[in-house]
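Just the one chain here, the form predicted on its own, laid out as structure tokens.
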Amino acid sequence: MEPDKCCESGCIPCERDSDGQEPLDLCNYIGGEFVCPMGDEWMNVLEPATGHRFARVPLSGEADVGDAVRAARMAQPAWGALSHSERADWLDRIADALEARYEEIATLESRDTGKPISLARDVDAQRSVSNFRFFAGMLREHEQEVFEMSSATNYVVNKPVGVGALITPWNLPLYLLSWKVAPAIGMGNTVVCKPSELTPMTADLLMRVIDEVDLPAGVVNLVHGDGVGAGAPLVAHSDVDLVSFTGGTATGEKVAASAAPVFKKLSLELGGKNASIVFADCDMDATVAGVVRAGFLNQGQVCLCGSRILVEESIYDGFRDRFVDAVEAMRVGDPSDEATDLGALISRQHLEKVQGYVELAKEEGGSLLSGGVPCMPAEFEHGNWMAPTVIEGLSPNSRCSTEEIFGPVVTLHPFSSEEEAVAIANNTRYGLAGSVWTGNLEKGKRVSEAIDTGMVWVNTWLHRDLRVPFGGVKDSGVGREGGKWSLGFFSEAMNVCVKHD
């Protein structure tokens, strides 16, 4: 059944929005078919830029999850029996079909998340295709490990884990879903996906692509819904063998609490409160541009964003002034406009949370150097808009300086020595990423290695090689994704020792 036929088949009565258009009612994808949910609870999908409804997503429940897990379990033996090369061919077919929908991906992602179309095209659409191609190549290059002894030969067999639960957030919907699906099914697992209910559109598109290429039924399944109704039953299901979760630290704690007692294999990529450390010997032009990008990409709604900017005292005033000028030159506006730098925040609730932190910063003694509510045309008056905000004067120990805000808000802090910069950078519960800006590469490497974090960039930010480990320490998560780390997580390594005659 085509996904846009659910309403016509009698699941729910059609409604018309204020613009006279019928909202698209999304369906789950289970066992190779688009199916209506068993319950009758639905949630509106709203455009962050306008506040208007343009789709509805089912709030699936335990019964829907059970059907999806059963479909995945039934499909796993045959799928797991395929060779690495055969599964790589399937990943390439998916990549080709996604690439043919490149502009559709970008348009849907921009409309669904509120991010600028240029960002959705260059980051979301591009990475969604390259994730499948990259892991297809990794599978073809995979070589069996062999360890020789004087009296025996050991060889390692990488077996599928079984059925995986893949839970993804709203900020990079298809980018992160494809980052999990590709290595998971590439290593012979079957999966049940649970995307964010706030941004379900490109997850639905991926299911349409998977249906189009005739991927064997049950290999990839998708259940829409919220964390309580769909996410929690999926994680807790006794036939789910592994859980890969990307999202907030508080939700990650609940996922871990559910999965750990029954020893499910678990990967958690959680929050961050990352530092951009600026030394006096940096290339000022490149650093200002890089730190602005690190602070405000996707309206600051990226777990890797550098929201704490630490600046060496001798250049603090000059850097601050140039940084604020660059921030205020950013264009906030219509996400579909190619010239837009910053779009809308994901939801009204999230906007209020971020604005609450700005008010807290004032109470904590901070001074606002930029920010406020941007002036928007009438058609965007109900959108979730916020100008990029720069705050100085806060203690490095303040809540706004140490808690994840996940919005277009950065704080500035002077430092006098490498040791002080490292101490400030490490003074949070998080340890995901960071960047160091300096003309002395030895200093850059030295400072990077002193930071308690999973990833650091020197004189750049978000410059990604998909082969390297991705993940954090402390409250930023458990495990690593990327390259061989993803293939390792989505498989069980078995050693076979054969004694020589």
Contents of the next structure:
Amino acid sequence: MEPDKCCESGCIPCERDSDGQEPLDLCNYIGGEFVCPMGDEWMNVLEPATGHRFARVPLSGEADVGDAVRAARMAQPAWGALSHSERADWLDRIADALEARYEEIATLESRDTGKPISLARDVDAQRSVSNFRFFAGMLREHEQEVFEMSSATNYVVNKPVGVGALITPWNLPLYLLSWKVAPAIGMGNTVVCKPSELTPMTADLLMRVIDEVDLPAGVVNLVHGDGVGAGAPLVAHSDVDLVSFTGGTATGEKVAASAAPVFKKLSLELGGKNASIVFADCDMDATVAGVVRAGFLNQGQVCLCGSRILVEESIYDGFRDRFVDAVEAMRVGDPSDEATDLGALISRQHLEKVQGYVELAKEEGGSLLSGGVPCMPAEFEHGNWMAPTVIEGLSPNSRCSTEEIFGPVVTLHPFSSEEEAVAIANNTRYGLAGSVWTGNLEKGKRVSEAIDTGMVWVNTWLHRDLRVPFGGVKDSGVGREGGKWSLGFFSEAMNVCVKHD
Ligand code: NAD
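The form predicted in complex with ligand NAD, contrasted with the form predicted on its own above:
Every chain and every other molecule in the complex is listed next, the one we just looked at coming first.
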């Protein structure tokens, strides 16, 4: 159905508006139709760079969620009955249609999140397309597992789980949503998506693409809204069979508390406080560049960001000076400018939280080596701006060194031995990722394996192969997604044992 038809009920028009003059009112997408929410509660979508409203997102409620789950349930049997290769063809159609809107994805994502356009193009738009293509390829290659015995043959059938709830955060909106939608529907499930209320624009674009390619109605549904009004009822819904959640650890606890007692399949990708460990024998130029990128990509708002930088004490002073120079050379500015390295933080509330941690760092005995509020042109005066901030002198036990800040703030810590580096790296409730920088690859691997996280990079960072397991330990999450782990999570493995004649 065309988007403007949902205005027949007299609700607020939901036509697209790309010139930014009037706020665009987004709709839910349920059963193959763009529909207005049943209630009349809306939230402004603000551009982080300017503070201006450019859209409104419906704050949907339990009734909207119920409709979406019903549509997903009705569509599941027919969708689940398709072959892997038929569903792979659908994923490729979605990838093609998204690719045709590559620049639109990048522009919307940059405007919605405040991230630099170059990053939105190279990371967000690129990965959103490749997630669909990658899982289409995996489905085609997927082979049934067979285990022979002398007296019988076992074979494994990967059945769909049923209806999935896919809940995503604001930092990598379409990148993370497509990372869930593609394998979930690829394995024959139908889904209800609940994107972050702060960044709904590219989720809306994905629904338009799905509508455009004529994906069977009800296979992918989307309900906009906040966590309490839409996310919680979705997780709790009795007809939802699995929940894939990416977001903060505190929210993950609530999601787990709601889903676990009724045995829903659950994947939780949560927060991180990752260490970048720099040894004296590293390649200094490459390491400074890599550790700066790990610290500040997306304004430090990536769950994998290396916000604790542990440096071998023999090179601490030299590394620190070069690191601070490189940080100060980064350009904070207009996200639509191709030359910008750092854009705005997602919201005023988040900016205040991050700034609060900088104040706390001073109280905890830290010294600021760089940071502050950047001087911005008048059009950006209401944006959420913060210069990349480097702090030293904090105890590795301090709150700023152990809690997730999720902004452009890193702390520097010297260490004197491998053992001490590992102990500091593990000195947090989180266990998501990390990186080790050394000229000695044996040492790099040894230290990596001693760190309690789900993934570690040696002499690189965010170097992603989509086939590998992705996820965290400790309070960073439960389960793994990525490659065959995604296909496993989004299906039920059933063994059939046939006795030989
Ligand atoms: P958040 O937990 O506040 O929100 C995430 C999503 O959950 C949003 O869609 C929100 O509306 C929804 N939600 C909120 N309360 C809910 C509830 N009670 N029930 C169901 N859904 C609810 O997280 P955020 O601020 O959007 O994102 C930042 C966090 O996400 C950081 O902690 C970051 O580390 C984490 N993150 C983790 C990964 C990963 O792969 N491990 C990736 C990206 C971000």
